[in-house]
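Only one chain is shown below, in structure tokens, and it's the form predicted alone.
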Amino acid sequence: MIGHQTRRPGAHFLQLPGPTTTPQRVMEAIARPTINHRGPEFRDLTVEALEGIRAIFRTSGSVIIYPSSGTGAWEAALVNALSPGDAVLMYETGWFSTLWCRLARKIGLEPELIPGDWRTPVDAEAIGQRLREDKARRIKAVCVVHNETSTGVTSDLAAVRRAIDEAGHPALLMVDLVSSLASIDYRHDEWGVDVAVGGSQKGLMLPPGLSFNALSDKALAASRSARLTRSYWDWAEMLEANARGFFPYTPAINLLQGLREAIAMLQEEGLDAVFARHRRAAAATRAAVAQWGFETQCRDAAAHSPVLTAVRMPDGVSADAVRESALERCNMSLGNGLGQLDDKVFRIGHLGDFSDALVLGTIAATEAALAFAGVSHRTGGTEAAIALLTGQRAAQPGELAA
């Protein structure tokens, strides 16, 4: 027998900060027969998907859908709007902000990364100050991560927009929404974002494979004179084909069928209700973490992420040992620490399609995993979460933030 593995009975708890569990309705939509991507049925699908995803971004502007991971949409955002040697201002909030910076350097840009501590959000004032110093206007874009998936820290995008405006600087604002889209309140037009990057495998409840660029008119204008090489990622070709209901190359047809269904589910619940559900789950999880006696990686109460909680282990305690116990004894996957947080934190995802019962099951299984791994902690985390969800315990300041 090749690759023999002992079967773990029962449903697997996929409690990563993404990919998330795909609902049955979405799976059934993906499993429908593949249709002709040059025919009228697909044209209707394209129109519905594009209209629906604009509503999720809360924009009246263009949204482009790529058959790629979020990394592809990172690259698309940069190559369409910028030219070789352009300076790009970025802010270090964690692992994914540094990866975006690395990508920018690889494609011929000159990124400047404002250092951060991986525990607090973007400092909008620091961005504004750096832009005021840029008298020559070399900086062409400001790139920030909305929800840093490695740390569980959410940043205030409206504040970043105000900082740019108050500095009187013409730089584009580009944001990474990969783990916040459809999970955390986001207002593309209202907040004046020029390019937003999204992915399918988190709040949108789809498997990996689709990514997005939501665009402002200013970004589209910049793309007309940008000189970085682009072909597969070209906004102009995509928009021209989309206007006719099609794509310039073979799209991810079945994932688009799933996207249409996922958007319908989000609309049935209502985006505000979706966001409130995520905040409530996050508050319950943090109540449990506090009862266990641990810190969260995020130390700014107002910046706690609604979609994941990164739990810091005491010095000398392996976070990966807790994750291994969760998998082996509870059939549950928790997220690992990334970069400088390797083996120092484990990450509990609470995003996508979930209920209070799933949140409580995750917390109970995590508490059991701590015990199985021999990690010293206070018991009662599950009871603390129940008390919060049932209103017996009030949320603490910042617990329902973001």
The other form holds:
There are 4 protein chains.
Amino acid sequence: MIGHQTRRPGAHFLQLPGPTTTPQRVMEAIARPTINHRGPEFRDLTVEALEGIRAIFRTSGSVIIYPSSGTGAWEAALVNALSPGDAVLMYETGWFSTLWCRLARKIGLEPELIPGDWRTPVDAEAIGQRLREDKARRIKAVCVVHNETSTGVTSDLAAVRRAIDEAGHPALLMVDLVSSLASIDYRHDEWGVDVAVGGSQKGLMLPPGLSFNALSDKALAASRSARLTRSYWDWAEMLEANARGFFPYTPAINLLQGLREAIAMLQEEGLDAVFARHRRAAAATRAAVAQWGFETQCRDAAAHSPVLTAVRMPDGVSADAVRESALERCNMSLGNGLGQLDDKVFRIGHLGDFSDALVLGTIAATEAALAFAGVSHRTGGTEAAIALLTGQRAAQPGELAA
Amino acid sequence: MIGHQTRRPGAHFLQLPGPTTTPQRVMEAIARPTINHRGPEFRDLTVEALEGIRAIFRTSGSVIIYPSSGTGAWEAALVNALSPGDAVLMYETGWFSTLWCRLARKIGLEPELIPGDWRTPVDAEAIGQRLREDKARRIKAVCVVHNETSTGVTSDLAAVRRAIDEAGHPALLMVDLVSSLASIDYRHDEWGVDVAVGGSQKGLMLPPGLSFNALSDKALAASRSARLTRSYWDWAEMLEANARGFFPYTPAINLLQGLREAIAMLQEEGLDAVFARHRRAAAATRAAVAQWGFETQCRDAAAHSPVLTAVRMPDGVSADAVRESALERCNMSLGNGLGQLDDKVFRIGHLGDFSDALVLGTIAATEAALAFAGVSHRTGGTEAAIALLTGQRAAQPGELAA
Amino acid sequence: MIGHQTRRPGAHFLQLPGPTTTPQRVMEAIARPTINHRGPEFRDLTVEALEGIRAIFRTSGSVIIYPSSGTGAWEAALVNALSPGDAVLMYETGWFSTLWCRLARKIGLEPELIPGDWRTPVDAEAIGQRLREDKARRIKAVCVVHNETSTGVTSDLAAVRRAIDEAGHPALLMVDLVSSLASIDYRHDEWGVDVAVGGSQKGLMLPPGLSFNALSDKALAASRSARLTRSYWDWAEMLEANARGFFPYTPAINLLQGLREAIAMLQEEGLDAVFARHRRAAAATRAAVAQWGFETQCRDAAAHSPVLTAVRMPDGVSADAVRESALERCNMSLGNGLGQLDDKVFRIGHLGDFSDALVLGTIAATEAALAFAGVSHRTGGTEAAIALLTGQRAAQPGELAA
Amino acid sequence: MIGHQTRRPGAHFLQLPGPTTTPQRVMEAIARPTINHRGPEFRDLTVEALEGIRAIFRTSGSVIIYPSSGTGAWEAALVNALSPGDAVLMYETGWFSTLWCRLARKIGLEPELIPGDWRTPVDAEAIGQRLREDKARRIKAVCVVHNETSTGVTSDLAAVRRAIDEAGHPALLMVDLVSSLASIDYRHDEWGVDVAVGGSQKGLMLPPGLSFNALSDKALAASRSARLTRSYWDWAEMLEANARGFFPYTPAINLLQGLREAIAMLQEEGLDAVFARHRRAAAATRAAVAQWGFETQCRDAAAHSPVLTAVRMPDGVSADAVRESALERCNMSLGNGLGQLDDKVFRIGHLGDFSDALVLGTIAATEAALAFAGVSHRTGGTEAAIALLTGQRAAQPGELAA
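For comparison with the form predicted alone, provide the form predicted in complex with a further copy of the same chain.
First the chain shown before, then all remaining chains and molecules of the complex.
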């Protein structure tokens, strides 16, 4: 080692699976003066932002925008469509599915969590099976996480929809898109999702502070008779105010300014190109991980997440030590292991606004962090990533999945 | 009239009673790259922001910071400390007191609103009277708005506290500081307030998106047995996570970056100087209004708001026409009349970050807007304001009140 | 006086006759990452900036952009078109004409300065007279300042052109547009100017750091045989490199990014509307000055500058004391007196990007500064300005001049 | 190859040997409102900027700051200290030494350029030899480039000083630090340099638009009798105005705001740490180049530049094609070959504000660009760089030179 820097020059590499780096163009829009949220200019902003976000969800229905974190939108989905004591069927994909389940219980629902191993996607068949058993139709909603941010496993939402339909069960389908929205292919209307939950700080390339609910007509209908208490999260008041171009309370104006710009950028690139770019970065990252000799947390090749890669450290190796090296030596933040994965995995984010150069810099800096931390590994990970990105090496089965 | 501009050069004058203009220094902090909300740098930010905001509330107790609008913090105050069916005593100071009352009813409380005329402050005596009648102690909280943003009337919170104490009533005292925090003298501990509700987009000079609850020990104790459903707003989870320097869910990181900077600016100027600056601007504005020959919505000289002046238009004169002239001709936003004051008043904001030059520009542009709109008025308002600011004319009784 | 602020909250009012306030939109363009000055994106920038600036000068000829202050462009005009010992005829309009003359002498020319009183514009007739006397055609250039920034007097360039033509003299016409470009009507081709000198920090609304030479064919022809030493300022190398979309040395890339944006803003508003806006602000300012009972430095009603007003203080009154009050009490910078006008005048800038609200705020704050400084004056200046802007009072003869 | 992006998401990697990436903190300072260049706040800025830049040059003497590109400071060095017809001795290190020579001739000097091969540093011995031959002391200055930006070769300035001294020759020593200032160790006073020339857009991490002359007493003395024409570049006027805290003409105010911040950042890191960081990045880059199987343009191991690496392509391979791939596929700008090196080398910049992650990203993206462009090379370059940075591989002789 040649030298050791005691402070951290250079722009920080924020390679978390969210929040992600906000592009300059979006940050400029956010940093422009706050406008009058009751004036004509704001009305235009509301209309454009709502129209744009519907396109991102690929829905012709309504999308609600909250000034809150994604957790608020989780709560909003439940309190608007359900009543005290309703059973909801959830699936344990990892940390975030568990949190959503806990939230459901806390607000007076009766969630049932189908156990999972945190390494594989939602088993749609198990959901169908459970629904078929629910002869009494006690289950009012099925809630699944599209991309489990704690593990890097992406589930097949269309398959869940089919399982519900095949079971002939009337439950609503609610999905958490927090870390997949605008990064992984999602089709709200086509896939028949009833309530989708999104956040601003991932694929939308904004700072945290906005969250979303995309609704189906069925969800809206359900909300009319749903009896859980709600006020801040109330869809009805939002929709009524939005129809006039405004909000029922002061919205996060500056983030809305940024949202409009972020959506414009996504549309300029094209959503399909955005999704392909994420899959490509993920494949490159996994090629590096394989070369290093580590396992990914995801063990289903077809379910590898396009937006993050959770890397399992061998027994006895601290994942946090690698993250600390990455931070101290390379000025790069990697995501930590959550819940049962604490200190066992680190998570490399590859979502939002990035280039090949950034992806390669992230992989190379991770490889350097492994070395700095003294973690035994096979070198050549970055070369494998370069080979994959430049087409010198074909993607392996599963590498382009999800 | 010499010319007519069809577009609007120059920086916009955002003279609403909130959101206010965010100073460059604060906007820079907001526009800096989002940092890892689970990293060491963020922990420092949490600690500093919480310590700073406590000083702003003048409390040694806990303050909760939500990623939400102020409306969320209204809800948070109620759901943490109260149980379904609890009676709460509110006071109709104007539009916002009415909205808070409606919210209370919506989430399952039984609010009782003491009627007011929207032109005078809270009558502490009436509150004391009502509490004395409440032999059964059914009333669990008294909720009042410190500065009613719809009318420009400021109420005496210490007097409300005394009234409660003199009635020997155990009700909690909850106050809405949304448009007074960091602009009007407030002393959480000294005045014995149990829950105070604040927002980011007024005196704190931030864009909307953060809200606050300042708590007393009594409120915290009440929250332990309170039974209204809560999750996003739950104080207990916040306090537990904050104690470790973090948040239970992704906070509005960039706004927290801005909050730290805004607090530093307030402390550099000194809170008392900040309050005096607001009172001074208010006195100048009222001097102008008096010269123009209009009434302020507030008709209690001792209760004039330091942060906004609501100007009543004579019968038959559209206040919105004046606002439209201000916008179209002078590139300045004024606040509109809310609820029953729709089109009857316009509101001049003088809060947040401003200089004498800006105050005078606002007043002069309002005077110009009156002329552009063809509203009959006595000229000389701006001269009256200059005279007051420069000490050529003494402030009249009440002009420095509140 | 109610209070006294010891620091300066609020955005600063930079009411100098330059540098002016850079609009957010332009500052954003400047603050974007520096681009490769040898890459394709930069080539587009060069082409657009050059095309745009030609439209601002109203010329179909060449415009040179230097990374320098306006002083550099003064020098450039002379060294490219003239030879050692050449006589140049200049006219003393004020401080800046004197400086240009000094520069000419310093680089080896023989300037002759027609004396002026610093209160009236260029006397074209005197120039014509002098040229007619120059039978030997020793005078190679006539150099005049379009808008004398030290006095607020604007000269008639077309009249100077006519005087030269009527004298049948071959001298080049060189004009200083530093404080008039993009603020006062200027027509390079129509008026037959040979070399025009501009700067970025006035009507172009940019920070200082760019300067300009607009050329006629005659000037270009003269440059081919001119023998003053030149390298950095050499037109020929610039034009050759510009033709390929680049510069002969590293240009001020970020300011060019801003220039493109500033030009777009000017074109959106329309140059004629921009000029009218300046004249209107000037008339309002002069109405205030008249009401206060002061003289303007300009005493030719037809020559009042649209971009600044130099206000003469009565004998024994310090103009700098007013400026100091403006700064300390109102957070506003006014321009100081230069040269023989030191401490005798203050200068109010009304150029660049401004609204009626800002103009009125500037005037009102100036009136307040007079009061704070204890300078005896008639009040009502701001009212006079409001009356003028809103058409309640007709502009007096000369108020809309220039 | 998996996909092909048709536009360029992600932040651009500006890996030129200047201009470099301006850190956010510096760009914020630049984008703050322009301040009054005749006010007290500006005076403080002048004093701090001048004091700071002296520390960067490691001189207790005077430093001049020009609003110009570095080319202007080249000219300034010559015109202030020399007279028409003076001989100056220069050394051909590459493109920029040639340009400086051309400039000298253009302004009336008689430069003599000792030929070089563009691959090796200044031969101090040759300079000493030539000076010893100059019995008539016709040579008034020796001008050398510290770091030749076109080739990536750094010369030993102290050795040049010794050669002059050993020859007992009175010539001034002038050095071009444009691409070395604040990136490569430089000691103005200790090394006895008379005039040093710097620019803002390299190690100082600013956009282009400022340039510098650092002076010795001897240079100042020489300037008093030097007779080349000068005005804009005149040291005397600058020093006189600077002594009062101001400038003789409008300076590039916003860049000065940035300069103060950039200097603060350099001082926080420590100049020696900054220099070591550059050497380390250079060593990593050269390790990669060696592994790829290419030559660096520099063939003297002791003279490798810490700030850039010029990579020679094999015969028949277009360096520009690699740069185009880097731009189109990886969103990264690399420097092009200049003069005789056109299309034969590409230049990787590693200077200014960067982290290990950025260095590795640059190298990996360059390796990818080679592959995208179909240029035959040995893979593993990035691994070699990682090994070097992490200490798994010792730096080879010369890799840490200069």
